[in-house]
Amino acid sequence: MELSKFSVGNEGREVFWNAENFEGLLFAFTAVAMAIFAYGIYRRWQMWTAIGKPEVRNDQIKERIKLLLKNGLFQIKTFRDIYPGIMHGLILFGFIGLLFGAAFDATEFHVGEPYGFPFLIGKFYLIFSFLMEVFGLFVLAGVFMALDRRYITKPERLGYKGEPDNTPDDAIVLLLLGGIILTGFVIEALRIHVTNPPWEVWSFAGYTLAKAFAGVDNNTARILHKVMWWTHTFMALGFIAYIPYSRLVHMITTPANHFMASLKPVGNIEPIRDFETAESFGAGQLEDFTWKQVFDSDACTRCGRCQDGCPAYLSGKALSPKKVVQDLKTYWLERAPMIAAAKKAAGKAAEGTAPEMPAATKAMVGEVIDLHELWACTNCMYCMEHCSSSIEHVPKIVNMRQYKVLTEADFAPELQLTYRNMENNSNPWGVGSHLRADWAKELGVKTLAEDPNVEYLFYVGCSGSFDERGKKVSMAFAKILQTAGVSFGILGTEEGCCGDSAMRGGNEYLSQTLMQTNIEVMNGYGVKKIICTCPHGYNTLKKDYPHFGGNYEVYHHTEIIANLIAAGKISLKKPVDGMFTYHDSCFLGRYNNIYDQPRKILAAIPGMKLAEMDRKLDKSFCCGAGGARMWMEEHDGERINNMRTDQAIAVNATNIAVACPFCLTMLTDGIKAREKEEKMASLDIAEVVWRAMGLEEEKPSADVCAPTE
């Protein structure tokens, strides 16, 4: 369609037409919405304001900037999900465009006209009529989408165990946006069928609607304009009016998340400083949070995505990182009006008079937040990974579970005999400490004692001393080391656990006792350069040591593997047989964004047969060891290492690929809870590459007599 086809130099429109006494009733009405609105905003500041310790995410303003424009404009964490990104996005994009045209017509209105330079005239009113239709459309095929998904469709994640958990709320929001978009379609079908001028084709939408009106005179016409014309406005201002007491807060809720989400290290847990003053650790009510760690909830959009991939749920565990974010929620909006009245009322008062708080109904961890979803956690960081609006899940989980371990001293009994054997022989199987080197003993590999002027400390961790498992996996990777050339040494008996299972199972005393201890050895020796076969061992060193002053360049097997094969150190001659398919583990992939280096290094291997399992990269399916778990039964639901097994199986695999003793180990176990030992096998990546390297001695088959002097 060309521009100039209906040009006949005064394209345009009359912004108040039919309802040019209206203008004043319009902005009468118009306060009053907005009064509403900021009333409503004035007092969720309030409750915003009420609950929560100080915590900074106003700082590095730019980079805060950055993730608003990302994640709150742009709405790429959003996009990450297609059919739910693109609903959201024709919603959100197609609001934006409609708000900026309602602003266009104001000035229109306001200013162009009344000073002579209109400028919603000719070519440039056809392009502005056309992208209105164009965006008005957006919004009413996002919201039509997101009927059909709430309503029909109904995805899981959409619900809680199989029920919906729908609100009056959300239908009349949607309702309301819909409602919007189809009378100004309806009012400007009836001014296009009165005035009938012959360049509103450009207004498509409107001008194909107004052929439904073809029958009616221009008086009928006219009235129902103006009946629609105050249907639309009211709706407009009631939607207005709406926001701070709907669902649709999130429109300043998440937006505001987005701008203050955490710039530490992904997975930061804030280690606890005042050990020797504080009367309890943790969070055990709401007022033990940050105010942030409050703020989330009301950030929260109940889309369903955390709880989309949490292993816990999937398996039929209590916990829904969504319920446990909407159950805090439904707290905080109980606790915190009494809480923002009384800190008023203590204004009033004498300077100097402290607030009486409110007592607290229940119990926050154990009433509110059930101990089977508290403790069901693996810390997988899935649900962080994915929101939409930048909720932090983990901190919280662990902060409560820091409250029942430290305050309550309430914790499963498994993990009663794990913290007590690292607090005795500071690994948790309870092994002797003295027995942490043996497994290099036959290798030649030397201590720190013996020689610590070595480029890298090789942090063996607890699994790769003591497991059986684990123990194979050293011995790999130390060959690999020392056939390339690379210097190392290892802390030996010196060495201690690394404290990650006591941390984020809740022991936040004896993880930073243990971390301590080892930053003074390590200190004591310079180390600069350490080696992880753990990825929970590499994520701590790497990003809780440094608040204890152990600050150190970290790196994980996987990364060094790759690098000394790219630059030609080690070479993979020999093919290795069967079908391999690589598990992400959580600690080095959603926490560490390590991905390509496991891959790289199996792309290496001669004759290497590579299957994807669907659940992989940053939405891989957590084996089920992390956040403590490891040292923990699992009574309720299916075993999730069970369920990461059979995902394996489901791509004809062989052998599964791990960069982690946990996920090692627990995958060897769903491999044999599937009776599948006689045909698949878990193996660590080093395993791999030094069978590949053929460097390993053929043993004789047991049928092969030993030679006689």
Second form
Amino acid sequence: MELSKFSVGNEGREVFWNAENFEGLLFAFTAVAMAIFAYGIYRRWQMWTAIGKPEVRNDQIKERIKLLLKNGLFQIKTFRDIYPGIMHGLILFGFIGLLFGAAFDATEFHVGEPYGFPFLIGKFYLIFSFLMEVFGLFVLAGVFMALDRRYITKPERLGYKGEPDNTPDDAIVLLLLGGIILTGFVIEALRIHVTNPPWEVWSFAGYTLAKAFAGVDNNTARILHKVMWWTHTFMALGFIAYIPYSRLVHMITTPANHFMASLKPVGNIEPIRDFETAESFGAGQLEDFTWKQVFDSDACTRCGRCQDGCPAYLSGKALSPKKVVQDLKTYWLERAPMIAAAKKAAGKAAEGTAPEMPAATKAMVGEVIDLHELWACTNCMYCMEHCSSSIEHVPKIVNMRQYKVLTEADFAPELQLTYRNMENNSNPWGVGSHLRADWAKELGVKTLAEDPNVEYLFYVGCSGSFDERGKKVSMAFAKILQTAGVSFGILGTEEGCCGDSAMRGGNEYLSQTLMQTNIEVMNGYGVKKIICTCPHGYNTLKKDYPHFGGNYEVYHHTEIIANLIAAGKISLKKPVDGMFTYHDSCFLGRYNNIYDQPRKILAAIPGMKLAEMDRKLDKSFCCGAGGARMWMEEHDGERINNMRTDQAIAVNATNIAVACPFCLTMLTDGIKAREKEEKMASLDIAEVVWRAMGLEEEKPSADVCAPTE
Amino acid sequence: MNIVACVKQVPDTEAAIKVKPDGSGIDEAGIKWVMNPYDEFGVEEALKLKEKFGGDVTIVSVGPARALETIRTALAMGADKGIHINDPALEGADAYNIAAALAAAIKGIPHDIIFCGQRAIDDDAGQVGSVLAEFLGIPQVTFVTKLDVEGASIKVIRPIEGAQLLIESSLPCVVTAQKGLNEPRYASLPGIMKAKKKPVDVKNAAELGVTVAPKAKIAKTLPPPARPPGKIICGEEPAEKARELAKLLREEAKVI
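Could you please show the structure of the form predicted together with its partner chain, as a counterpart to the form predicted on its own just displayed?
So here's everything in the complex, that chain up top.
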């Protein structure tokens, strides 16, 4: 045992023990590592700023700092998936702890000791030592969990179509992380082995490991210690230098992406404002995205959460949100250095001359991103809701669709027909627009033209006006409102298509025309409050219409019905039979956070037995109809609606309650496809309520042969 | 290759057609006007030929001011210029006069091939293409579902009951388009925007040197006859009802 200034009651250790005359070398190596790091960040900065249109993402600083703390520091989005959340949390928080530890050590050595106020002594030292052991073990546990996931368990989402998408970088990073910790423990163990103070039992891991060196003589241990110390130091410095050149860059880009996350309503698509003079629309090349849309890809950690609930991916389509982001990143890595160099060269040339940019060598839409991927997206928002890096996939998809539809006019013929129908008759089926209000004929529902002094406009939408099943929902809901004494009216034949499918299918020009036509009519009547039975209309009226001067209070019928029940305005007396399950519509749930109202309504119905499907609430599985998929053929893989129906069958549901006409159609079709029509039905919540209110007339089948008087 | 496509603006296929009480035509209020679908096949084929052989596509249409929208639709699809024959005297004129006006306009421009729809879905007359060919003194091939240009002649397919005819014709020639010829394209947005600036010549009959003198005219537009009410067969036994049905089909409906 060596002589020491430390003793029991004055516990401590010599910082940088056995590392005499190391400072010069350590500082030199640190400087090199920092220089490599700085250069990497400089290069990356040039790449981040090389491509993309302007976009403001540094407004509302307070909100952004909150997001940064919430998702960057406290990892709230990462923890939403518990196992990987803990895995990442162990590594991150362990490392942050160790970083503080290293800072304490350095302060003690360079400030505390030389200036005569050492603080790493006594009880504080013991607690400090204990905590460092804990943090070290945190990181090690996290690394082992990560190794297990990536190389042994191999969950589907760490790959694409069953093939892991591991890169050498993944292994290097994990080995560096694990190596830094392991060498750290070995160094500690060797020091304890040589100096052997009794209080080092607080450094329980190193203390235990020291026993492994029992037979090693002190000189050998000192040499070994020195070697390990430098190995540890090189690994740590290498880690720092490696950050900008590896997946570790997410330590910068991911928190930055949380800070710069969209503060607009969920699902917002920025409207195209210039149709008259632009030559190209949407995103056909990286340059057509905003810089933030491009930056997104560099924040992706390939964790695959997006893929885990993507209805397109899970049903066997080519689309994986992760793959889209990664393919865009690969293309960016290829293009950005060239463009950055061209900009630099242009900067040196005469001011005012437009820099000559290297021409794109391939089509982003069609080659980098396959068209099957592009058109498979249902805009269900699962990927964005669950992305732990706040990446915005859906607007990128819509922007690329805009390019195909508006600029190239090259897209599925059935969607072309849908758009023509919307153009000519303001509905996707192309039914004569004069028939729009026929469903209401027998109900005595007034149009705003007949009586504009009503509280609510019931915006019926195309499904509610033309689809046979949708019309029944409209009738049921109108009767509920009438019974509850709610003052409302409809636009009748003055109503037009809401524009959601056109917008999400990339036809921004058509969608804006449709929206503006409706806004003109609604503003003409001074409409203030609107109720929609279709979540697509609801979402777009609420969030997109304000872009064009349509500002209304918009409600979904489940919100209204839930309020009517709570206020005792409607009584539910007729019990229902069978087992219900509720299917969350994407545009209601993930887009608008309406999860409770539909469930509360169902719970209020006498005799209600409700089973929840596995994929529910914010993890709900799309019916397959969003993002204009309602109007397109589904050629690849399995049908999404059938898969969702299977999930309902799995919980023995006899009734699938929905709150969306698209979901109603899709699940009704799914029930037919699974040949369960005899045992199962899909019902809108309005229909369930209407029945429970006893409003459904028992229509005797008309006896035409009865003798007439 | 200089290509001409004649188009007519017609009510949308889904529009509710209401006959005016005085029988002078249909009530145009609330009607959505579109390009005659058969003419659209003609425009699309014209554009395909232009893409293959180069040249210009000129759209010619007879109609009131609103017909300009339909010309612009064709220009948005990719046609180069338009001639809009707008003359009140031509409103509701017979095929002979319409064709005379079209012929006068087309004579003034180079034309290797002229497309028309096989008929317009509003009056279903199906005459304009043929009369136009006569006025121009050139051959006509009608109801075409496939077209190939070979040098100065064309080969087209015309389906008939149980067979199809391969018809060859010299150019210039009038082709009337039938469903199946192609899938008309969806106009791109840059196309729509450019169409607004493409030249459209507006001419009246006098400027074309045409005197409008209808030989046939629509005397009156009548609503279609009301459908006779259906009949429900009553009875206790299915066999009895079937006998009654057979009897009625034979004696009243005279179909069996």
